[in-house]
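Taking the form predicted alone, here's one chain by itself in structure tokens.
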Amino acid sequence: MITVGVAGAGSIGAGLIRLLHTSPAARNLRLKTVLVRDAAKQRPELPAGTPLTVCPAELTDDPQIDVVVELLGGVDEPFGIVSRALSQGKAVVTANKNLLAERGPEIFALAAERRLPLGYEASVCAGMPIIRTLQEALRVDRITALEGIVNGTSNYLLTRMSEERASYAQCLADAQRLGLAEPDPAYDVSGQDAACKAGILATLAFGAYVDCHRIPTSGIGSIALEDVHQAEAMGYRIKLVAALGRPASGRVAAEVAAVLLPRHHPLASIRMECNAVRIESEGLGETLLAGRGAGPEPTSVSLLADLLDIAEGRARIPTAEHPFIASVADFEDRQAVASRYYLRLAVADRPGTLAQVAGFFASQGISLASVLQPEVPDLAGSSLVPLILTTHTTDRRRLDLVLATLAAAGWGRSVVLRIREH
């Protein structure tokens, strides 16, 4: 019998606690204590008699507890609990992506020093077993690239905009009402959540710690219904993609951004809040995982699986060669990567504007593939109108010089999306 302590009784913590009480697979797991911030709060979602405490030491220092499950969220408080639990000889399971992305090297080093298992399958893509795939199924293969839709909120918004022709604002309001988006959705729609998960996946895929704060990141907040329409008219769908690669240089090429994917691309058909990750490796070629990437139920399933691995002696114990410990990854310069681009510009509404814009691009050696100036209704005296362009292959550094020229001329903000050809 393995005795478990759980830190956190929010939606995910409550889901795991219910599973510990109801799943036949959990018959050899005993829940002893649940750490909460307010023990007086009514918690009808928890089974009657669930033992609560507000004292972290009742988890981390209790000699009867074998495993601590950390589900608090954030970084500093969870780090204190996880590091204390490990130092007291307890195994740890966590779903906290932020904790691993920012303090992973310290946590894994402590787990390796104490020779204790650390389960974290639920930290990325919830119930979809991407971490097991990278650590076990592909452990003898060399992974060369990985790309994924790893944020369900953003994918829900883009799917609704595409399929229902609903505005970004309306889709976001619906997502918040359904609990798919937080009251402050910035962490999801800015791409930060995806970048955090991308750092964990890149670390495991490429064998060295990838600092998520160094990954170039942009979100979907500037994308309008017009962009979705135009992309689809050209045979693409817009998706927020975490793209990771290992070029011949050995450095990590990483980016989180909204991109135009061809309709036939495996990730283009991923709908609503689902996640998917596509892996390229030398031995197996292409591997695709897709499934429910968020929510209490799939997350709880992954947490319980990690607990069972520990209880049954199958859990992996980090060593000094673990990717979070072994070394720190160097980054490739993404600005030099050649690509095509889609742009929606706000330009001056006057004769000669098209020629002027084309001249700006020509001055940087960028060839335009298409130009569209949509008809617009009366803009109540606005001096700026939309202009939609696609480029032939160029690098982002040249494109940024054009955008800087436009900004210096006093023209409006731009939407810039990479176009994937395959």
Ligand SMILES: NC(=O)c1ccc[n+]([C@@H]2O[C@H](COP(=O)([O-])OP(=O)(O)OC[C@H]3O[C@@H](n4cnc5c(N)ncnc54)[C@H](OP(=O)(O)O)[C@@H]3O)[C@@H](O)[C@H]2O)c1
Second form
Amino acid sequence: MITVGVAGAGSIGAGLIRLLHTSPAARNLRLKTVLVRDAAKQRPELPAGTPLTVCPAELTDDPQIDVVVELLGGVDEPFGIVSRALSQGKAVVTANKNLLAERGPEIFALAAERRLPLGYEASVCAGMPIIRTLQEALRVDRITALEGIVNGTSNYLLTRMSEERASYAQCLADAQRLGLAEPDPAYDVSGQDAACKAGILATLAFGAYVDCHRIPTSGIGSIALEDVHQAEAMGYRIKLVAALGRPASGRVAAEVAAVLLPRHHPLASIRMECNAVRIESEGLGETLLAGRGAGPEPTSVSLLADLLDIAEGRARIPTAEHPFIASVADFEDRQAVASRYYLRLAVADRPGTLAQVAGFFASQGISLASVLQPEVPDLAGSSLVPLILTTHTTDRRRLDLVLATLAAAGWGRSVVLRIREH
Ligand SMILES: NC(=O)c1ccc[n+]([C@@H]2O[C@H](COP(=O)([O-])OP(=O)(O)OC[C@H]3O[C@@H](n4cnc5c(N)ncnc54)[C@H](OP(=O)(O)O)[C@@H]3O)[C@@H](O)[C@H]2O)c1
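May I ask for the structure of the form predicted together with the ligand now, the form predicted alone having been displayed?
Below: every chain and molecule of the assembly, starting with the one above.
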């Protein structure tokens, strides 16, 4: 029997507390204390009699509690609770990607020093066992690349825009109404949530700490229905993808961005709020994991599995070789990575514009693969019209020079997306 303290009784905390009460697998786990901010709040979602406290020390310093489960969200307060719990000799389980992405090296170092288990399966893709797969199943294989759809909200928006021809604003409002998006959805749609998860996955896949703030990140906020439709007409689907690679240089190539994926790509068929991660490794080849990447039920299943590993003595205890501690990853210069691009520009509506734009690209040696100037019935007072282009393979540095020239001409870049060939 092990005794558990849970910090947080929000959406995920309440889900775990219910599972601890109902799951036969939890019979050897005893819930002692639950930390909340407001003890007076009505909590009909919790089993009657759930023992609440507003004092963190009642978890971290209680000698009867063996494991603290951190489910608060944020970074500073969770860091205080997790580091205190570890320093008091308690094992920790957390679902907090922000905490691990930002303070992971310190927390894993403390767990290693105190020889205590630290479970964090639920921190990336909720119920999908991606952490176990990287740490256990693939631990003897060399991972060369990993790419994933790791933000369910963005994938929900892009799927509905594609399948129902619903506008971005409409889909976002629905996602918020259904509780899929945060009240402030900027964190999801800007790519920051995905970058945080990408930092954790890249760290585990490539064996050195990847700072999520160094991952070039862009979101889906500028993508319009016309981009989704145009991509489809060309045989692609637009997805927000965390793309991580380990080229021959040994450095890490990382990016979180919306990209055009060929329709037959394994990630192109991942719909709505589902998550998926595709791993390439030298021995196994290609591995694909897909599943529910958010929500109390799948997240609680991962948390309970981590708790059972600790209770049954099977949990991994970090050592000094743990990827979060061992070293810090160097980044590849992504400007040099060759790719095709999709661009929607806003250019002047006058004769000669097309030739002028083509000239800008030609001056940087970039060859255009297609050019489309959709008819716009009503310019709504704007003197600029959309121009949709695709390029042949180029590097980003040269493309950026063209975009700077366009900007100097007073023209806009609405969308710039990589096109994946396979
Ligand atoms: N939502 C998902 O699908 C999902 C999936 C995987 C991982 N996660 C992660 O799980 C964690 C929890 O998410 P959530 O959606 O459950 O959050 P939430 O609904 O906002 O709940 C947060 C809980 O923590 C308590 N809390 C916050 N700050 C506190 C403080 N300073 N002192 C004491 N209690 C405090 C709150 O107390 P009150 O109830 O009194 O306000 C609340 O019970 C986050 O790290 C999140 O990233 C979420």
